[in-house]
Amino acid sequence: MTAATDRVNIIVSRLEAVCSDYIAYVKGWKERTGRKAVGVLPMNFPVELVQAAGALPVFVQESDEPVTDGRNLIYEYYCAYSKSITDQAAKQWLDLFDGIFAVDHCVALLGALDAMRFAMPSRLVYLAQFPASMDEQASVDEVDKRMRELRRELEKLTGAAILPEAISEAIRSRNEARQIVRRLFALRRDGAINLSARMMQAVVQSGMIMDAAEYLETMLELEAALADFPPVHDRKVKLHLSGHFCHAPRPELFDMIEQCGAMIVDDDLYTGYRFVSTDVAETGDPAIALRDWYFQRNVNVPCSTRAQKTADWEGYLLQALERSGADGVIILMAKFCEPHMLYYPELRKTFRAQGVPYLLIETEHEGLALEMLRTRLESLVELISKRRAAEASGQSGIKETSV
């Protein structure tokens, strides 16, 4: 192990510690600074407004703990993330936040917000509901209106005026961090750095939690350390991970994929490229820039939770596969995620038509049947390996695409 590898591992270990206990990080930050912390919910929240108010914006993370106290507050057929954040509220873990804010919605998240209001009567739980239909001028006007409402509520909560110059400074710092992480994604796609999927997720997920200045400093340190990090030397099966819009997949699932002889070269996960895909414009009115960012994110990386005629998720995925050279796709679908379930047939039809090998893995909160998944993952890797061998020998190849 080289000195560069040691240095990278130390930095990533710090980030993994933040992700493994985000509540502890928030408590420590509040004790150090004496400032307020605001819990925000996925997926498209403009955290720059919270930062400009002098508070710490933190995306509330799914907990590893079993759902117990909150089980009677939310339906069993809601997704893992909704059940987990409800349970955290019921256990009073989220009371350290001075308020909970959201702009996105689905049926499950709306239910979770109502349950959180019940479980946290002393805290503001506020929804500035952005429209999910992205093509109409009325949606642009509505986001402008909701953004103003959100800004007023944050000012009341923090007791600080949110000034345009403070928003602009928050935009600049977060853009710089996003650009660094995107460069890391590009290096991983090209095989120039051998960062595991577990490590890559920690890099992104920690940015949802940490103080912006501290996170940017860490990203600059990591990028410098990666300059001497070893590249990829083998020809493992290359895979793209897709889905999981609101919370982080379990790292042990990434480990198993890589143990089965594959390497993850790209993704469109929420705790992956999707989160850092889009910068906010640094010129003009920062409020308008944040509004435009909301719409541009779905153009850059389409999502089945948005309705937009000009955004095509399956087309995006085919382009992403061509860019990275990935041999196949693993679709990670959170159980009971209705938007993903409804869109999946379109993805499946496209992959079959284009001959793209794929595997659907449905994830749950309380554990994964890892050994059963191992068999399916090994089958996907074997399918792709046989196809590679057939193509190398000039044969027509394997026709199957799913396992």
Given for the second form:
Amino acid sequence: MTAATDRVNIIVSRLEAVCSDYIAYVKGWKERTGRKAVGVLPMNFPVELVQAAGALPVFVQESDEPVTDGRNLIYEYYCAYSKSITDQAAKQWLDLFDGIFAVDHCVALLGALDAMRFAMPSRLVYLAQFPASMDEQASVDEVDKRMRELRRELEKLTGAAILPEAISEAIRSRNEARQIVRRLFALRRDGAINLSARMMQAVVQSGMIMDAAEYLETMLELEAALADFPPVHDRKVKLHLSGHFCHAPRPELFDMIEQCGAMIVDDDLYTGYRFVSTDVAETGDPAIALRDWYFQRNVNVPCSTRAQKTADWEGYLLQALERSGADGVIILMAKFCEPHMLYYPELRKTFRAQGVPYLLIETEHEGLALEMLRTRLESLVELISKRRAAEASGQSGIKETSV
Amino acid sequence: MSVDLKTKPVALSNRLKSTRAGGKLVADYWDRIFTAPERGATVAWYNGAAINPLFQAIGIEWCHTEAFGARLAAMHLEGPAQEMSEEYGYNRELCSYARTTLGCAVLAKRDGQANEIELAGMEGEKVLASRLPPPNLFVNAYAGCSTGQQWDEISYRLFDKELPLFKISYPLLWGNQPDAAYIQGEEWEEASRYVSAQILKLIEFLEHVTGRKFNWDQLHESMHYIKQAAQLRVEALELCAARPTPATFFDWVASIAPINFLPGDEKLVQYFADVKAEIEDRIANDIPALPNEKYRMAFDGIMNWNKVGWLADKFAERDVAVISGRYTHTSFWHEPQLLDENDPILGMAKHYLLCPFNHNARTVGNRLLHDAERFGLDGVVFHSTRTCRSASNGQLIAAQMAQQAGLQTMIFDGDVADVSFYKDAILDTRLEAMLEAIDLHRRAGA
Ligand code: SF4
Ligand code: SF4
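How about the form predicted together with the partner chain, since we already have the form predicted alone?
Time for the whole complex; same chain goes first.
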């Protein structure tokens, strides 16, 4: 192992440690700084406002713990994320946050937020709902209003005025970190660095938790270390990972995919490219810039939790495949995720029409049957390998797209 | 004389006769929709709130596709639509309302010309699910549920993104501020103004798409009738507080479609006047809904369309009068005092926001306690609706609030339009347990 690889591994292990126990990180940060921490819910929260108030914004993460206490508040047939955050609230783990804020509108997420409010009576649990329909001027005006409201409430909670300069500063530091991570995505896509999917996820997910300055510093350090990181040598099957809203897929799943002879070259996971896809404009009124960021994110990487006539996830995916040269797509869908279930046939239709090999994998909070998945993954890899071989020998016979 | 229990007639409920006329009105409505293409009529497909008076005032046909899904399930004819949606790729855990209706959309799209098709294995049968005429435009007006909103976004895509689509966004009535309560507080007023402004935009959209002038007089007129009908319905609902109750929740389920999407006209008013008159008559003549009312309940959750009659019998057999329901009593123009027929937009917006699934859990719980008080209830039956997260949201919190208030509660597993999610045995066991608990409680009190 080279010194560069060692350095990268050490940095990424630090990030993985933050992700595996985010509550411990927040506790440590609060003790160290004596400042407030605000739990925020995915996927569109403008964290810059919290940062500008001097508090730590943290996207509440799914926990590995089985759902127990939360069962009194939310039914079993909810996605893993909504069940887990409700359970964490019921266990009082989230009381370390000084408040919980959300702007998104997924029906399961709102149910979980309401259950959290019930379970955490001593904390402010605040919804400043952004309209999910992106096509109307009324939505733009409403998001403006909600941003002002958020700012006011965060000022009340933290006791600090949120000044435009502070928002601009938060925007700049977060943009810089996002840009570094996007460069890492580009390097991975081009095969210039052999960064595993597990590592890539730790890089993004830790940015949802860590203090912005500390995160930026770590990203600078990581980028420097990656300059000497080994590139990709072999011609493995290249895959794009798609979907999985709000929470991180289990890293063991990524390991399994890679063990089956594939490499992940790109993704649009929430704990992946989707999260870092879009910068906030650094000129003009920062509040307006944050509003526009909300709308622009869905143009850059469309999301089926939004309703926008002109944004097509499937179109984006075809372009992404073109850009990365991925041979196929693994659609990761959190079980019971309504917005994803509702959109899936549109993706499938496109993949079938375009001859893109794909595999749908549903994930669950507990009990991901990895061994059963292995066979399906191996079949996908085999299908793609056969296609490649056929193409190399000038044949074009394999039309199958799913396994 | 010994009685053979197996052949003993079961005491079933005495359903209202007047609601049958509603069935006829609703069947006529659907027939009008089915024949729209041959009449050259413009058809809007819409989901969610009762925006039909707006379509009435622009002079086009309105097809509440969601209600069609409910109708198919209630008639046990949902199979072909659900099979089609499964073939199209929808997961069984997805909202079965959306699945059923999107299945109809696939059918309508596939056979836009002939309009009726036959499915494999059903040769020779007209498939009701395939009778929806393709739309000319879409309007989405779904409050309280992201799936409801996304559903038309998908319908729009199913029809190749070629048809006009308008969406109304509603904020969930979350209640951040201390003054927030049911139809009170600044958040409520602000949300109402926000939705009103969108309705005015919808009117502009309808004028633009149809090339017609919006007829405000027609809107005032239909809202005048709707307000009258709504007032009669609310008064009749109140009369059911009588002991024993003259009508049950299941009678009110039969009256959902008329108040939800039939035209605002004299026939609608007459229908609810007749329903109210029958209830008054029953009270005057001591005619109860159940022969031996022993327990009084509320039903919380969305309706389970495939099982309405079956559930009605199930409760009646055990002398349980289900009297109120979130779906029937806290929806469908149920606060008519908010409607100003001469200036109806704000009151309409308020009702759209008052979708029973657009409240926070505390409000749901508080409304339930309010109903328990006014109808003298012993307990609450919660329908845990497998594929409807919107109706399921907050139920477990409302159940805790009800228990704290001394009400008995039970939860049964079912679904809005997918019969496979029913667990009959669980319903039986839990219902028995709840009734025993009520008996025990009563004995202790006596
Ligand atoms: S978008 Fe999907 S994963 Fe996120 S909260 Fe909603 S259902 Fe869960
Ligand atoms: S409220 Fe329930 S039935 Fe209606 S769209 Fe949402 S999930 Fe489906």
